[in-house]
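Given as structure tokens, the chain that follows is alone and in the form predicted on its own.
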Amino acid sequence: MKKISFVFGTRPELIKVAPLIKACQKHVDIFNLNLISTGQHKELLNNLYKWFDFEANINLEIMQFNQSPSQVIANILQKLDEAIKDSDLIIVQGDTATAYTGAMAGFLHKIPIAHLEAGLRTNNIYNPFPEEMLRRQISQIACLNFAPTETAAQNLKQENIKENVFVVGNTVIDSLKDTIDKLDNLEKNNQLTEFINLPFELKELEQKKKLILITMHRRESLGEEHKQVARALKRVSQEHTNLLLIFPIHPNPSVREAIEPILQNCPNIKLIEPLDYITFCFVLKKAHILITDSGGLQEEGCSLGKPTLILRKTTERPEAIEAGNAKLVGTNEEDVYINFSALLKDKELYSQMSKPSNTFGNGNSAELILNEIKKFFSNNLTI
């Protein structure tokens, strides 16, 4: 039997691995899995484990008061080296710190790493920051590389890295379709209170309002750049009142102090605490636009078909703008304005952005990675 260490702490990386531990779960005379949480999102994790009916069996705890990212990472890897003690295999996913001090606890030790949404790339180690320099470095410690796309795999390729490089989409669409499935079938049975979560009444969502999600939480945009984007959400918002702007602020103080001020005496703008993931899915399938800065959330509106702004200067998911999703904007006040009000008034473009798309994967990632771990075991491979 082979012991799978799996190493997750924020809430992206648990519902990316999620699909795959479910998969590995199926084959216990297989495997010995060893669930790790470093405790990066301790408390948004929670309900997702009651969600997806597992928990980790060890959680590292790592979180203290106003951390440095040197810190957080010196914290993970002192604390990991019991954790991973005896594993065949350590599986990691991303780019965050949990996910580079994962690996490179692995490497330290010999054990072999898999990665999980590997080569993604912008090409500017400080955009986004730190996030593009930890997954360089992950993938050339790593001995399995799972990349979500054909051009992910060619970034690995550039970098000399051609060995155990498979392309099989990514888990994220296993996960939101699953969940889409599930919301679906409670929304049918009027089961829905149970599970979703929100700050304001259901019946809110049903009001003949265009539905806009927004989400904006980057490092490098903290400050004017957040302004400017709010700035720009409320000329919008008074210029289309027909509108009902969803924006889960996140908890970064610096995020609230650029944001709120200029938001939240708007009246069709709803500034909430950040939503559990199941609550944010069932959002997600009512919006019609999503204006966001994160990287998962441009996989999920790509499949999902929602038409996606792109608070960022650059991105890692190029295939979203190439699939006719997604359009890369900025955080430019006036940039945002003028995408923004074009979406809402030119019917055609937001028909061109609308079309659902398996880019980044059918639903099916985490039985196509199982499937290469086991050839990976039975292969005899080593480091």
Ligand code: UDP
Contents of the next structure:
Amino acid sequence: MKKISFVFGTRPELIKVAPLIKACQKHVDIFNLNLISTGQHKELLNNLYKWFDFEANINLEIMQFNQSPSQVIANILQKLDEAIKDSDLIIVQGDTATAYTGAMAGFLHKIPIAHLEAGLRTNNIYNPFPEEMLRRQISQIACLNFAPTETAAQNLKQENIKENVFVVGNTVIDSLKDTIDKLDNLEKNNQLTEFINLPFELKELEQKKKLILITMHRRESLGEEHKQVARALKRVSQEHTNLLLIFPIHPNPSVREAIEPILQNCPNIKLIEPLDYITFCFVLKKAHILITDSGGLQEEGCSLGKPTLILRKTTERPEAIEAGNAKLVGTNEEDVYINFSALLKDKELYSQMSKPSNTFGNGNSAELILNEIKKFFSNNLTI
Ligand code: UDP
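Please supply the corresponding structure for the form predicted together with this ligand (the preceding block corresponds to the form predicted on its own).
What follows is the entire complex, opening with the chain shown before.
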């Protein structure tokens, strides 16, 4: 029996580790799963546990009001010591403080680390901050690197990380495809309303309005940059009254402070609380355009063929741009306004950007990762 500890704490981490946890749960004869939540996004995880049908067995509850990133890291590291004890493998995902400390705690105990979504790079350590540096450090520690794309694997190679690098796609697509299939079934059976939790009437989405889905939370753009984006959205929404802009606001109070004063009284903009994952996927499926600085949304948009305007100066997911689905527009008011307006007016451009692509995987990443983990154990590899 091998003890595998999964360390997660934020919404995107749980969405992305869930398919692998579910795949491992089918092998109770060989794996003893230890599911550790650091609690970084505690309030956003509950609906995900319900949807994916498992829960953490250890909750570290590390969040305190107004903590600095170094306090978060120190806090998690200290508490992980006990939680990861006796693990044969620790699995972390992405580039958060949780993923970094999970890897570091494992390293200090000489426990092997598997890293999901390895090799993403912007090559600018301050953008995204602090994630670019955190994921670089994890790559140095991990002994199994699961790169979502060939480009990510090449990035690792350039840092001399060549062994045990596997190109497997991104597990976010496993979760998305599975959820969209379930939504399609619910729709067929007229059961949607039992599962969808919108803070307004479903029919508002169905009044032939073009739906624009917006998310924005990056630390580097807090404040003035968020205000610029909000002003651009307001201008476009006033010029195109046939649009419905849905904007689930990230719980970070600084995001709300910048955006609310500008957008709260716009009749065709819905500023709402974060949506549970199923409802979010439902809106995503219906969306005409995505405007976002979220990493996960760039991947999901690409898979569903949704034209995506990226509110960032750089992206570690160039594949979405190469596939033709996404464009980097930054956060300057005029740039966002011009690019958003162009996508609404230029049918040719819209059609070019709306072709689905499997550049981030086919929905079978968890299975591919599980096979490599089984091989790792059967070869009795050590660090
Ligand atoms: N998401 C969600 N509800 C929302 C907004 C996003 O369930 O209101 C999901 C979305 O499907 C995606 C993930 O959360 O998979 C993205 O999370 P976030 O933008 O917080 O982080 P990032 O992807 O930038 O790391």
